[in-house]
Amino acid sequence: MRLKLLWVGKTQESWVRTGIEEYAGRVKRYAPLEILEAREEKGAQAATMRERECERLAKLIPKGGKLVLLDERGEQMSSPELASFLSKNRDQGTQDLVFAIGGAYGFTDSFRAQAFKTISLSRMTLTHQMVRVFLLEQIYRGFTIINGEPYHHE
């Protein structure tokens, strides 16, 4: 199973980039990982920005890829539940598991309709920049749980 992380815009803060690099490197020990950035739309109304960004994200999804959206209104999972989700997809032969983080205004309804699953890392609103690190850390944690490694504690 290949993992693809899609997000809108470049990572602005150097400390966020450092976190992404750290956890991406850790995840790559368990599965191939590709991170793709869609250009952020600027200077338009929120609805237009959301529409254009989702069009760009959609072009990055490989044919047959299972799309998982990160959205505060999505299903909340514990770390062991995310591990189970990753394991099930791997064992069922999912070729590409694609996680998408939207821009500041989120996703369009038509893009949401393409999703296999929508998950939330928190009921709190998190910046779409920080969510990148949090998602990668949780994926890494999931793989350590799957492999019975001592990273996660109950």
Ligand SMILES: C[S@@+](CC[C@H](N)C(=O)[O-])C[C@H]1O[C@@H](n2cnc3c(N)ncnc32)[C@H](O)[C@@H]1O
Contents of the next structure:
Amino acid sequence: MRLKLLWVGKTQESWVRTGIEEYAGRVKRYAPLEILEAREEKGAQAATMRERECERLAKLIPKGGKLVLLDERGEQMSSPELASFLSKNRDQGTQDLVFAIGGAYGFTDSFRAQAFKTISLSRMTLTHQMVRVFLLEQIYRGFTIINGEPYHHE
Ligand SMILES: C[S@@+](CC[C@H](N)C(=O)[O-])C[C@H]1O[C@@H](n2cnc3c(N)ncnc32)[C@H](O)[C@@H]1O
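Alternate state requested, the form predicted in complex with this ligand (shown: the form predicted alone):
All chains and molecules follow, beginning with the one already shown.
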């Protein structure tokens, strides 16, 4: 199973980039991981920016890829539940599990409708930049749970 992380715009803060590099490196011990960046839209109305950014995200989804959205309105999962979601997909032969993080204006309804699952990390709104690190850390945590490694403590 290959993992793809899609997001909108460059990672601006160096301390966020450091976190991404750290946890992306850890995740790659368990599964091939590719991070793909959609260009951020600027200077238009929120709805137009959301629309254009989602069109760009949609183009990055490989054919047959299973789309998982990160969204505050999604389903809240525990880390063991995320681990079992990852292992189930791996065992069922999912080729590309594609996680998408929206831009500052989130997702359009039509992009939401393409998702196979929508996950919330919290009911609070987090910055789309920090969500990149939180998601990578949870995926890493998930793999350590799958492998019975001493990282996650109940
Ligand atoms: C600043 S938020 C967008 C807020 C936008 N007003 C909305 O309603 O979706 C940018 C992106 O960060 C991610 N995000 C923010 N908070 C999140 C949370 N609690 N759980 C999961 N993803 C979150 C989502 O992918 C979201 O599209």
